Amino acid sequence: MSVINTKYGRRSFIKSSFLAGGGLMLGFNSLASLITEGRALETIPDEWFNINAYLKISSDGVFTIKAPHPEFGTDVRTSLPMMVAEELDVDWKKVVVEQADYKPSIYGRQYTGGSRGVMEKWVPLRTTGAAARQMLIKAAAKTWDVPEAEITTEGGVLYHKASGKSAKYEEMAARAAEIPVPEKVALKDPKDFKIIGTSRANVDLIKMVTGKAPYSSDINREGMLYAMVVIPPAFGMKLKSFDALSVKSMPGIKDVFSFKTYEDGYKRNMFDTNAFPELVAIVGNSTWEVLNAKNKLKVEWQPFTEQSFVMAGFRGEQTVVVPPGLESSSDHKAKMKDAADKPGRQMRKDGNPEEVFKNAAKVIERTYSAPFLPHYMMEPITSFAHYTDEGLFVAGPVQSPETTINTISSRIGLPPEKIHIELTRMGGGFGRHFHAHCLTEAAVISQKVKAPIKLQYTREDTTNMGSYRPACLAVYRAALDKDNNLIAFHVKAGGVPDNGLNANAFPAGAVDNYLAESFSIASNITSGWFRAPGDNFIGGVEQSFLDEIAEAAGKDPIEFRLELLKRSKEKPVGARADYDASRYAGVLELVREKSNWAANKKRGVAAYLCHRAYAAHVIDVVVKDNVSRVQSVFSAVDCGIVVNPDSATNMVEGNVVDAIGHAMYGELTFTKGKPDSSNLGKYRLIRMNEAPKNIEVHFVKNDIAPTGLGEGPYPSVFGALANALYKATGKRFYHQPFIKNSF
C-alpha cells in the first residue's frame, strides 16, 4: 500500500458541492503528479492545478470518467478509466466514459503518444478515485456516528458491519462533497486490485462494429461547405501560379484560392512539420463537385531554392535548412553510403576500440538499411473547423491538440483560449496525427469563407504530404578475440534526414571497447513521428548483427545476449546504460521458455528495450514453394503491472503484425521528387493470409508501476524476422524490405 500526499494535492483537486440531481463530481491534475518529492509546490504554476480528469458519481449510481487523452486505437478510454474504478472501489458495469474537449484550463496537457498514457496516469488516476473513496467513507461514518476505520466498501457500497449499516456511493455523494479533500489518501497493493489487472472490453466496442463511433468524417452542422487542397506534385517544388476561373464556374464550387499555413517569419514547433506551408484550396457545396475541380485546376510550379525556418523542439531552438532540389531514392542511398564511409559524429566512445579491431583475430562488419515508410492509416485525413465573430472550432484527428492548437492560433490570430478543439477519435495514427497541419488548414479556409468547412484529403494527399519514417543506414563491426569473446564493437549509423541511433542502448555497457557514431542527409523531403520513432529501425538491424555475432562465435543467440547482460548488470562499462539489464534479460528467459527454444532451432529471437518497455519475441518461418511465411510469433513483454490484459495483448499483437509487414513489404521510394506510390492500387502492406498463423503474448509478472506499451514490442520483431528468415533460408537479410531478397 501506498500512501499519497495530496498535497500535489489540496490544489490539486477541486470538487463542486453539488452537480444537478446530487452527485459528486472530483478532479485530479495528473501533471501535478509529476513532481519530485522534494521540489517545492511553490515553484509549480497555478494552471497545473486545474482538472484534467473527472470522476461524477450520479445520484442514479452511475460512475462517469472523462477520459483527458485522444483515443487512436491504443485503449487508453478503458485503461484510464480502469485505474480510477480500481481504487474507487466500483463496480466496472456501472462506469460510463466519456471524451474530453480540449480545454487546457480544466485538463492541463491532453496528448497520445510516446506510449507514456497509463505511465503517467497510474498515480494521478488512482489517487483520484482513492481520495474519492476516502471522502464517501468520511461522509458514511459521520452520518453513522462511527470511526472511519470501521467502515469498507466494495463495488460501490459503503459497509459497517458492527451496526449492519450500508450505503450506495450515490446516497452518500452530496454528503461527501461537503467534505475537505484528505491530505493523504492510502493506495492499494497490487495484490489487492480487482479491477486493475483483469480483462475489460474496450467501453468504444460495440459503437466501432456497429459504425457508431464518430470520427470526424462524421461531423456535419449546417451550412457545412466541403473543401479540399491542392498541393505541388513534388518535394522541392512550390506554387508560381494558378488559373482559378478555370473552375470557378463548376457546378458546386463557392470560391478558389491560395493560402500560407504558416506566416512568414513563424517559430514552428516540433509538430510543425509540413513540406507544402503555400497551398490552393477549392470550396465548394459536396466533396465530389469540389474533387472534380480540383482534377481540373489550372497550376504551374517551380522548384524553391534553399529555405530555413527556426523549430523549437526538445534540445531548444534551432534552425532547419531545408536544401532545394528534386530527389531519388537513388541519390539518398549514395549520400548515406558516402557518409558511412566517413568520420561521423562520436556520440560514446569507451576504452580503445580503434587500436582493438586492429589487432583482432576476426573482425565482421555489415551494413544495414531500411527505405522510408508512410503511415498509411485506416483513414484518410479529414478536420472541420468553423470561424466565426466568438471563435473556432475545430474537430479532427490530433495526437497533440495542445501544440495544434498554438499554431493554428499564431495563424489566424486568435487567443488560445477562443480556440476550442474536440478530440475526435483516430483511425489508427502512429505518429502521424502529431503533424496535424489539417487542423490549421481548415480553420484559414473557414476564417476565409466565413462558414463551416469539412476539409478532406485524398488518400494521395495524406500519403504526399510526408512526415514519414526516414530512411536509414547502418554499419556495424565487431571484434573476436581468438577464443571468439566479443571485445569491440562499433556502430555508425545515419539517415535521410534523421537518424536513430542510441549511443547508450545494449550491447553498450557490455563491451569494454566500444564506439558509436552517427550522421545525417539533409533533406526537403518531410519526415516525422512513427510507431517507435528513433528505434524502429536501430532496434532490428543491432538485434540482427547480434545473431551474427553470436553464430561466429559459436554460441546459442539467446545465450549469447545473457552474457553480455550479465557483464552488463555485474561490470559495466562506462558511465550509462539506458536499460536494466535485469529486465531485458527477463524477457529473454521468458520467451525461452514460452517457445520451447531449445526443442527448434529453426526460429529467430530478437531482444530489445523501447519506450521504457522490454520485449522478446521468438518467430517460426516457413518456406513452401519458394515463398516464406511467419507461421508462429512467441513474445514476452516486461511494461510493468499491465492494466487490461486483453488490450495490452492486442496491441503487443498489433506490434507483430505491423513490424512483419513493414520489414517484409514496406518501401515507399521517390523519383524526382515524387512519392512512387501514392495508394493502396501501388504500395504493398502486408495481408491477412500473410500474418502469422498464431502469436502467443506473456507478460512478466512484477509489481513495476507501467511503463508504456504501444510502441515497445515494435523493434525487436524486424530483427527476430530477420534471424528467423536466415534459419530458414540460409540467407541473411540486410536490407529492407525483405521481400526484394531472392530466396
Second form
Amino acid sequence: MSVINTKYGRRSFIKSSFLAGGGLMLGFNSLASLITEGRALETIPDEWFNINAYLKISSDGVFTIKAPHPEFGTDVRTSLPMMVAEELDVDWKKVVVEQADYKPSIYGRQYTGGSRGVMEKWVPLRTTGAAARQMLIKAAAKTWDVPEAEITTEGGVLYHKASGKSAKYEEMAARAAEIPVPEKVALKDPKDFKIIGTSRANVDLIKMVTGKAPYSSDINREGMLYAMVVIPPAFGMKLKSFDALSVKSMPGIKDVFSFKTYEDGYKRNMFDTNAFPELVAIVGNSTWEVLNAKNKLKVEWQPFTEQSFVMAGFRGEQTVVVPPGLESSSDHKAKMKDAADKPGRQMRKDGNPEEVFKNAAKVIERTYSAPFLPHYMMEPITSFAHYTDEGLFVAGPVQSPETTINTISSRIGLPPEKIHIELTRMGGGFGRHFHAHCLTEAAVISQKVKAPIKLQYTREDTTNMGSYRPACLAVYRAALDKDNNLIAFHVKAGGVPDNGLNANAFPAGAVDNYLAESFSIASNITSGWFRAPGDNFIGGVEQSFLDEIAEAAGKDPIEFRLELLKRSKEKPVGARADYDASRYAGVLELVREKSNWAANKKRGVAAYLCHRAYAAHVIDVVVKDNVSRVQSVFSAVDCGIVVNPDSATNMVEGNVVDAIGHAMYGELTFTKGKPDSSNLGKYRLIRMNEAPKNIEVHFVKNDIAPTGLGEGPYPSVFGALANALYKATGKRFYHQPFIKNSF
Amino acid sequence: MAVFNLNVNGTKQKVDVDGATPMLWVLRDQLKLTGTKYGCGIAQCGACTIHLNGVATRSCILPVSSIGSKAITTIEGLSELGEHPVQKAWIEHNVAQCGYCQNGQIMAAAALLKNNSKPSEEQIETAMKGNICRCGTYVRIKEAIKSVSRT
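Right, the form predicted on its own is done, so what does the form predicted in complex with the partner chain look like?
Up next: the whole complex, starting with the chain shown before.
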C-alpha cells in the first residue's frame, strides 16, 4: 500500500464541488451508451450522483467512469477506467465508460501519443478512484456512527463487520458527494489488484462490430453540407489561381473558395506541420457531388520560391525556412550518401574510436536505408465543424487537442472556451493526428458557409498531404580485436530531414570506444511523428548490425547481446546510458526460453527499448517459391505492470504485424515533389496472407509502474525480421522495403 | 438525378441521386448508415464491404444504378446487437483495435462462412486478403473465423 497526496487528482474534484450537493438529477438520453462488456442496461437509473469529474454513481448501482484521452486504437478507453474501478473497488461489470469532454483544467493532459497514456494517468486515476472510495467510507462511517478504519469494501459494497451493517455504494452516493475530498488516500498494493492485471474486453467492442462506433467521419447533422479540399499536386507547389465558375453550376455544388489555414504572421505551434496552408474548398450537398466537382475544378499551381514561418519547437521558437524546389527520392538518396561520407554532428564519444578502428583485427561497415512512409490510417482524414454565433463545435481525428484548439482559436477568432472539441474515436492515428490541421480547415469552411460541414479528404489527399516518417540512412562500423571482442562502435545516421538517433541508447555504455554522429537534410516534404519515431528505423537497423557483429565474432546473437548488457551493467562506459541493462537482458532471456531458441537455426532475434518498454522478438521465416513468409513470432515485453493483458497482447501482435508489413512493403517515393503512390493501387500494406501465422506474446511479470505499448515493441520487429530473412535466404537485408531485395 | 428503389437490410428505401453515385456514399450520405466505411475508393482495402444478394461486394465502386432489386445487407443489417455468429466471434476474440476496418472484415467473413462453413486456413486467407487492417489484427481475425467454423 502506498499513501498518495490527492493533489494529483484534486483538479478532477472541482466539478463535484458545484455539481454535487446531493443527488443531482441528470438528463439521460441514450440507453445505447450504457453498454459495457457486451451488456446493455435494462433500466434507466433515476438519479446519478457526481462523486468527482471521473465518476458518477447511479441510484441503481451503475458506475460511470470517464475515459479522459482520445481513443485511436490502443484501448485507453478500457485500460484507463480500469484504474479508477480498481481503487474504487467495484464490480467491472457495473462500469459504464463515457468519453470525457476536453477539459484539461479538470482532467490534466488529454493527449494520445508517445505511448504515454497509461503511464501518465497511472497515479492520478487510481488516486481518483481511491479518493471516491474513501468518501463513500466516510459517508458510511458517519451514517452508522462507527470509526472509518473499521469499514471495509468489496465489489461496490461497504461493510462494518462488527455490527453486521452493510450498504451498497449507491446507497451512500448522495452522502458521499457532500464529503470533502480527503487530503491523502492509500493506494492498493499491486498484489491486491482485482481488475488491473486481468483481461477486460474492449468497452467499445459491441459498437465496433455493429457499425455503431462513432468516428468523426460518421457525424451527421441536420443541414450538414459536405466539403472537400483541393491540394497542390506536389510538395514545393502552391496555389496560383482557380476558376470557381468551372464547377459552380455542377449539381449539388454550393460554394467554391480558397482559404488560408493560418493568418499571415501566425506563429505556428509545434504540431502545426502543414505543407499546404492555402487550399481550395468545394462545398455541396453530398460527398459524390463534391468529389465530381473536385475532379473537374480548373486550378493552376506554381512552385514557391520562398516560404518561411515562425514555429515553436522543443527548443523554443524558431524561424523555419522551407527550401523551394520539386524534390525526388533519387536526390534524397544521393544527398544522404553525401552527408554520410562527411563528418556528422557529434552526439556522443567515448574512448578513442578513430585510433581503435585503425588498429582493429576486424572492421565491419554496413549502410542501411529506409524510405518515407505515409501513416495510412484506415480512416481517411475527416473532420466536422459547426460554427454559430454561440461558438464552434468541432470534431475530428486529434491526438493533441490542446495545441489544435489554440490553432483553431487563433484562426477563427474565438476564445478557446467558446470552442467545443469533441474527442471522437479515430480510425487509426500512428502519429499522423498530432497534425490536426483538418479541424482548423473544417472550422474555416463552416464559418464561411454558415452551416455544419463535414470535410472529407480522399484517400489520395490523405496520403499526399502527409507528415511522413522521414527517409533515413545510417552507416554503422564495428571493430573487433583478435579475440573477437567488440572494441569500437560507430554510428552515423540521418535523414530527410532527420531520424532521431538517440546516442545514449544501447550499445552506448557497453563499448569502450563509441562514436555517434547525426546529419540532417532540409526538405519541403513534411514529416512528423510516426509510430516509434526515429526508433522505427534506427532500432531495426542497429539490431541487424549487432547480428552481423555477433556472426563475425562467432557468437550466438542472444549471448552476444547479453554479454554487452552485462558489461554495461557491471562496468558502464561513459556518464550516461538510457536503459536498464537488467530489464533489457530480461526480455532477451524470456524470449530465448519461450521460443526454445536453440531448436531452430533459421530464425532471427532482436531486442530494443523505446517509449519505456523493452521488447525482444524471435521470428521464424519460411521461404517457399521465392516468397518469404513469417511463420511464427515470439515476443517478450517488459512494460511494467500489464493493466489489461489481452488488450496488451493485441497491441503487441499489432506492432508485430504492422512492423513486418512496413519492413517488407512500405515505401513512398517522390518524383518532382509528387508522391508516386497515393492509394492502394500502387501502395502496398500487409494483408492477411502475408501476416505471421502465429504470434506468441509473453510479458515480464513485475511490479514496476506501467508504461505504454503502442510503440515499444515496434522497432525490434524490423531487426528480427531482417535477421530471420538472412537465416532463411543467406542474404542480408540492408534497405527497406525488403521486398525490393531479391531473395 | 434519378430515383432508385433499394432493398437495404430488408427495408425498402427510395433515394434520389446521380445514378453513378457509389453505393457507399448512398448508404453513408443519403441513408445515414455509417457502419460501411470509406477506405480507399478503389476497391482495394475492403472497408466498404457489403453483401449484394449475399455476396461480399465493395460498395465504393458499385454504382447505385447497377443495384436494381438486389438485396443489400450492411453491417447494421447483419444483426443490430451483435448476435450474428461472426460478430459474436469478434467479441469473444477481442479482435478490434481502432475498429475502423472491422465492419468490412466482418462482412467479408460472414459471406465466406455462408458459402463455406469449414474453410481451410488457405481459403480464409484468400477470402480475407482483400480486407486491410493497418492495426494488424489479422491473427485474431483468423482465429475468430476459425472459431465460427468449428461450431
